[in-house]
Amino acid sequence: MVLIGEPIASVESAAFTFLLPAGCCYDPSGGAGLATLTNEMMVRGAGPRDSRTWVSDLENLGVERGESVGVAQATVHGATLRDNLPAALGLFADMIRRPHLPADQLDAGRNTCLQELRAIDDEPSHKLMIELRRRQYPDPWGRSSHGEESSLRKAKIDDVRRFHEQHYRPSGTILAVAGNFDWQRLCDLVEQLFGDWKPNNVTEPSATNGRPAGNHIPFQSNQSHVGIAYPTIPYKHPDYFQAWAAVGVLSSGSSSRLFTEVRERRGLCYTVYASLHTQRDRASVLCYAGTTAERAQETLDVTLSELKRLGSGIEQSELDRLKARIKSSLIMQQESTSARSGALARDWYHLGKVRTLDEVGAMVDALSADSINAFLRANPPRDLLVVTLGPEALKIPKLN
């Protein structure tokens, strides 16, 4: 397990960030959604408490608190008093070394999945987004963590604790700490809490080419939702600054292209963004609109022309708005501890280092239009997947 800190003298809470190599790119066949139903099984009791205990005791100790499940990890994360830190570690050290997951919850677990699962149908555009990204990245990259009704409704409690034991271990753990602490006490805490953590190394998935087919998903609704996403570099790349200040002059802001061509001059849609979304080894921009059935395709036809518009370059009066912008979020970022162990925790993952706050600076400074617009002639939007969930399909216009 690796442990990164930040102390920062000048607050007075604690925040702390597990990503745990427990992701849904590891459910099993036939059981899309265990390591959803695991994540949620954990909190109900651990080490020497039961479920209500170990709530009690986090809320007694002050601390904000939350877990999910992405495709490669599942996030533990939490925040308190700086007091209060080596108590609430305690707390989460049971949790993902000695949960309970107990036979008689598992049918209130599952029922918890099932809900968050069903509850994507009154959310058309998050179950836009999720076929958009099925479709973009190869299996298991593109799945959904909420996984599938009938691979939820099979799953037993063997299967619940064979996923734990399998995939919560050391060996990739990332524990990531900021705030008001002592650097050699936390070592020490620490070593304490998970140095006899047993080591079980699992290989991680191949990718397949086991992606849905098809660019429509019926759904009767008076409103269409268009779904857009192209390859893009990672967050490890040398230029992924230059990737995210080009989709961030694209959709950041009521300044951005999208909102201000799409939205604002048009009145095409009620919503409109872009966003880069990045895993260690893939990334690619999503793109999304919302709009009525009746001007859905115009929607589409004006938002992949402001794509290939982008191609063409940006000037530097988009970009200095969009620096802006941004040093306003460093600014933040640098005044949350729980923000600030995130993104320790992210760095290690995608660079195996650690970011300060003054480097993210820097680098964004050296942004220019000049070198914004080369990375763009070198890489412009391409290889464009739309996908449109609505009424009726869409017209998709030859893409290159």
The other form holds:
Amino acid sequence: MVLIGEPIASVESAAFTFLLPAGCCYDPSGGAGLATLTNEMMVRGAGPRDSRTWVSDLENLGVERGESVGVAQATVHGATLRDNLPAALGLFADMIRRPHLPADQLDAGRNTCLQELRAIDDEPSHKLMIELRRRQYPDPWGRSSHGEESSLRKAKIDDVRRFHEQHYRPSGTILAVAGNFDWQRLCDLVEQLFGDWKPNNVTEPSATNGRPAGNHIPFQSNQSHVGIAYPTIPYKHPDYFQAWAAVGVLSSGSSSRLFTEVRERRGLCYTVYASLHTQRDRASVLCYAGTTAERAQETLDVTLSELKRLGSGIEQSELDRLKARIKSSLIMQQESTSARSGALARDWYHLGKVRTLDEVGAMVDALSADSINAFLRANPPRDLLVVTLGPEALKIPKLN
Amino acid sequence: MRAGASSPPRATTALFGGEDAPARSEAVNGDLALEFRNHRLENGLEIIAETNDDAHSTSVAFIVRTGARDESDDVAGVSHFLEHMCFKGTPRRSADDVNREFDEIGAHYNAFTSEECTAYYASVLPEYQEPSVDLLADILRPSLRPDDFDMEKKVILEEIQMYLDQPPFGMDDRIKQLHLSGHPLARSVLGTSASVGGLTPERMRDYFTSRYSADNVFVAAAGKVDFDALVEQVAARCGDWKPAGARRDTPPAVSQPRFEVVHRPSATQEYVLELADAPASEDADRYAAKLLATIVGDDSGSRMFWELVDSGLAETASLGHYEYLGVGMFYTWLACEPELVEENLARLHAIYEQVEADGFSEDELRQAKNKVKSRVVLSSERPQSRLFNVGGNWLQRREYRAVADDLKSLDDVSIADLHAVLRKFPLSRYTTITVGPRADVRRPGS
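Follow the form predicted on its own with the form predicted together with its partner chain, if you could.
Every component of the complex follows; first up is the chain already shown.
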């Protein structure tokens, strides 16, 4: 387990993020959703407290918290006033290491997961992006953590306990803390809470070729939802900032290309965006647009033409605007201990080190239109995947 | 809203004094470099700020006291449409200029429209205070060109279609219409495809002239603000704006509990909305109402959470307190499997009846206070959160409340205060709408 801390004297809060090697990429064959079910069961009592006492003790400490499961990791995060940080970490140490995982609450936990799974069908844009990732990445890296109904229904409490036993372990676990705290005292506390935690090495699964077929998902909705994906380089790659800036020109800010061409100039949709989605060993640019069915074809065509145009390069003025936005984002990140603790933990996972905001600032300063255009010449958007969800399939132009 | 985010009423009202109340405290923070300043231009335009020399960023908003409640049937949706049009260009700037210049100063900016206000805001680094004021002031005097109007109308119609695909499909508007029968606050912020489709640039211009007047707009700022400069910057750009004596009707609300089943076969889950009366934004017992809502229906650790969510009976179940001028609402929201809806309606009703019969415990009140006070302090670390808080207080009560004031008001609430709210505003007197695949939902007790 790695502990990272960034003291920020100007705030009264302290926030923490645990990344644990317990994502849905470890769901066993036929057990889709087990990582999420395990996470759900872990908040149902831990250590000396039953679930009600655990929750009320956290709330009396004023802890704002959240737990979620991604592909590679489970994330547990919280923020509170500085004086309450030690007690809060103690409660989360119980949850992570000593959850009760009570058999008599398995059905309740299972029903919670099933309800969340069903709810996706009422959020068409969310559903589309799940289907896009599933087709873009090789299994298990395109999985949705929500799992599947049939496997959730079959899961037994022993499956949950086994998953917890194997995956909530110190090897691969990262705890990052940002805010108002004393570093040495934090080290002592974390040593005391986690020092005797027994390791169990888990290696990330390798990718296979299994992906679902079919690029249109019929869906009864007013709007058609269009998703486009293409591969790019992950965060750890030395050229990552070039790739990231190129996507920024496409979609960061209201003067970005997609917003300007798809929404402002043509009024084709309300929501359109592209973002760089990075895992440790692979990454993709994921684009989305939602529009009424009769304008979906034009929306797709315009978006694709913008992707093609990006391959021909960007202009200096576009980069200047992007740098201004990034600079203010970096400075504003200092005003949010929660955002900072998450960024620290993710840095460590991807890079095995942490970048200070000054280092990130210097890397952004070093970007030039020439360097980005050189990157784009070598790596234009290609191998595009288009997935649609809505009343009708679209005509997908011949892609490169 | 220009990007992302859901619309009424949860997102729009939560920004201004919704469930996440405001701020930071002297008790926690010692003597912060926080100071409240205000100034009024001769034409009636007010400028207010909570300045914090320790902040890294500056947040500025131009807030217009106009929203859906100020509309009439023939211009339903015009406030929100006008918000979009303000970004489509001015005599000095094209729409591309507006977007480009905001991006050039690295602004994090947006706008939103609610029942009671239309707000345009930007968070920037302190050195960009003046250009952000220049942009915001300029876009509040839009050209409203017919070509842009027609183009933007398409975007709004897409926005309406988008929400119509998202359960509960505009029923948050419908429940206000049912419960408040004809009250201005029951108006929809978005309007309908028909009302927005029928709007003309001329009608919008008339509405603009009567509502975006000097005496109906105020400027709020928070974070690292140079207030004296702010006054000069606003005066130079808005000093010639004319007052128009804009007024707002605030008729008393007469509510009527109703029950309606809306059949939407395309939905997967069944959604339940319930609305009951609650303290309004000018009522002193609004703090008690917020704590009451936290105990009964916070996302975690509340009675609804343990009864309905922890048990797996509902995907989500919560109660929030929303406050407007003259009207307050307790708003229950639940989503569940369709076949469980009657059972869950009965459980909600039992929760309301139980709190009215047995009241609350000191432990529950203490936990709610700890939770809400911590949220107040945590959120106060960001200038943009303070901006919405300071702006919301000025919008609703023309008052400034420091973080410490809010913490004290929360501390002062007693169990007796909660019980008094319940007597005045019983939770068990409510309107219900169910939306989803079930056409045959039975009213509890029937």
